[in-house]
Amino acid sequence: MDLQDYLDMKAEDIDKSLFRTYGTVTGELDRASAHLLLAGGKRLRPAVVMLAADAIGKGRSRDVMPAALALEVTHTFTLIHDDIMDGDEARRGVATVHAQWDQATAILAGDVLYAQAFELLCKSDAGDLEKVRAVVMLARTCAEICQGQHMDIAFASRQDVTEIEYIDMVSKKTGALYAAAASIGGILAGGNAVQTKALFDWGLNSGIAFQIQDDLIDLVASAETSGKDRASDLREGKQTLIAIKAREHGVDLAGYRKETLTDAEINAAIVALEGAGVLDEVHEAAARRVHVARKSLANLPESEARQHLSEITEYFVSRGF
């Protein structure tokens, strides 16, 4: 099975799941929480759970689907939450919890499924150590999670964020939740500290690779392709990459830091970061990690689980355009 129809068939998988234990709620607020987890979406993290699980072992995605759904159900709290913060009117085709119904419920609606992450890992078909250890690993997550969102926050008042304050904020916000996909799929299927270990480096870099790319994707897919506002990062002045190495290279991107740009301004922008070589060190930096990630495999047997892993990591830099 190539990697498009095994993300295919975990993502239907996952929706099942997910309709079967959110599909039938009835109460304002167990509404508001499960809005967007049933709006759809690649459910990548999940498939990440499944996919180490059966890197240990043959079969045990079977075993680990609570956590799968833990990690989906986890992600679209945070995306609840940051929706508030940046607020954005729309996701996923559907309105945002807090523009359907009130920023008071959508916080709340956060808070549940917090809360019930933790519940559903626990639900794993698995050992009782390997559960706590999964549960300290998804505390630790949240709470780094937080740090890094915290941390983009911050540096929308500053001029001088380094590359190495960019990878640590990416390294929380993003590279967190995937280190921890892959690495409590490997610790609930009975993976060795080497395993679990190789996991955990393989999703953090993947991770930070995967974020990489967004900021590429912002600025230079269209619209169409990318589903979003092209040039956001652009317009709002955000501390991305790019920024960063723009700044290194003498490059002023300040003059495009306005409400609105025309697609000629954002071309014009192109062409200035690809003649400093801006661009071309962005996706050397995501290639960099790329390779980190799929090298922390060969600690991991083969399996077309491990195959499929290293074809994900490639995925999250090459689509988008």
Given for the second form:
2 protein chains.
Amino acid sequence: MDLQDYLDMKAEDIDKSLFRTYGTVTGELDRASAHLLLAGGKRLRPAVVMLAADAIGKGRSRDVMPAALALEVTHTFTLIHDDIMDGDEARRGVATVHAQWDQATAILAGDVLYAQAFELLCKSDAGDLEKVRAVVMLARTCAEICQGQHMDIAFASRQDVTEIEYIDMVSKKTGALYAAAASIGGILAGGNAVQTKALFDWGLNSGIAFQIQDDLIDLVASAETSGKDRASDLREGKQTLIAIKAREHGVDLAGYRKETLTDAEINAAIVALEGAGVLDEVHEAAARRVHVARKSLANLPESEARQHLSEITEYFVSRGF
Amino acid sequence: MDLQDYLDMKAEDIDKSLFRTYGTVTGELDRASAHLLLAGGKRLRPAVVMLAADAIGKGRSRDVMPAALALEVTHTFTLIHDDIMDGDEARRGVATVHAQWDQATAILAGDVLYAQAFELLCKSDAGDLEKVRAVVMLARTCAEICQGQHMDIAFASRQDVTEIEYIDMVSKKTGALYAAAASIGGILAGGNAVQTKALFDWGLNSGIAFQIQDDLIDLVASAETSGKDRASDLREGKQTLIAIKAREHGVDLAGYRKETLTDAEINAAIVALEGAGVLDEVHEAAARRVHVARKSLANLPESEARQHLSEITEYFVSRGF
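Let's see the other form, the form predicted in complex with a further copy of the same chain, since the form predicted on its own is already up.
Next comes the full complex, and the chain you just saw is listed first.
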């Protein structure tokens, strides 16, 4: 089966399970919790949980389905709380929870999902020791994600963020949950320490590459392709790896920090960044992470699932152009 | 040892552990998470975890210390988020987290503690199956607390809340965490199903009695005794059991719904409520919960810890006058 077919199949399984659990809730708070979960999404994190389990033992993905849901539920809880902090009004084509309900309901809706993630994790078909280890991994990961979001917010009022700080932030904000998804799949499937460490490293580095690519997409992709306002990071003066490396290379992006940018202005920025070698360096930074991620997979037995994990990393940095 | 000595001793143990873990943090978000935890508090929930463990097996409280901390950390996370929703500026004699930092930091500070509660739970000296059961119990409890807080907020815009709805709300908002504290202590100490159910019921009913008493204290205690603005519920028209029963008995409290009340006005309200039998009925409602709570303790072996649990329930409804 090729990767896209596998992802499509798993996304369908996940969607079915999510609709079974969250599609029939009636209480106002439960509906607010279910809102973004049911609004779609690529379901990449749960797919990673299942692929990781299959990479440890063929067919183990069935046993970790609740854990896969737990990772999607965790991701959604962080989105709901982030949307409050960032003041975002729309996501996945629907109103954000705090926009559709109110802020208190959104805080609580996120908190409800947070709890359910831990309960779901424990419903996997796995040993108790493995469940406890998975709970500890998810707990540490959630704390990391909060640290990452806190750093991201703090960066908004700074213009001197370093590459090291940026990588630390995206490791926590994006990398940690992919690392958790992969290692939890491995732990619950009975993987040994070397294997679960390999899965963790794969997820962490793939997640970082994913985020660097996200920043590139925001700048380079057309509005239709990315589905977002083009160059929003540039307009907001966001401290992405592109902005950090631009500063290092003396490319002044201050003039692009304004409400709207024409396509001509965005293209001028791209030309300047390309001329200074910034975009090459950013691509190179992502490529290094891809390399580390794929290398760590060598610690897993050869399998179709391992091959898919490798291809996911490739997909993370090739999507969107 | 008498109850107060036991509680003082346990509070000291808890404080020491909390300061060891949270007293030395340096990052901004970690300091925000630690802020309310280190601002004091009676540490009743962790004491209940330890008493419940001792009631299952003498000396088991040492093994569940991390779980005891987990319950205090959980309680504090809910306070931080509630303070945002309620717009409260002070608690435990210090500024609330969102007041001292900002709203985003407060959401994240609560979320960090939320994660740490689950990690702490898993650090107890107990079997893996017992840890998994404790995690599931805490997860369900957190979801319940959110439902309770959501109901509490919804009640603020209603004047027709029934006693059943009120009891449902306080069961979730206050009772659930005492039920979890007691049953988690029992589960981790290896209690059987009858024992942990007895501890759960004890905690749930004691917690409900605690909350009913809180409402009475707000009305009847002097400002110095309660440490709060006196009669704040009356001034805000809050749907407490007192307000609900007043309505049933035709006592009109609408006139007391204003910015400030004199002592004479508050006393007039008390006289009216006493005359109509409202306060007796509210006391009676608390007493019934006390009765159920203490009765459920009969399912535990006789011990000093069991005696202390019984006395805590008594303390819950005798404090504050």
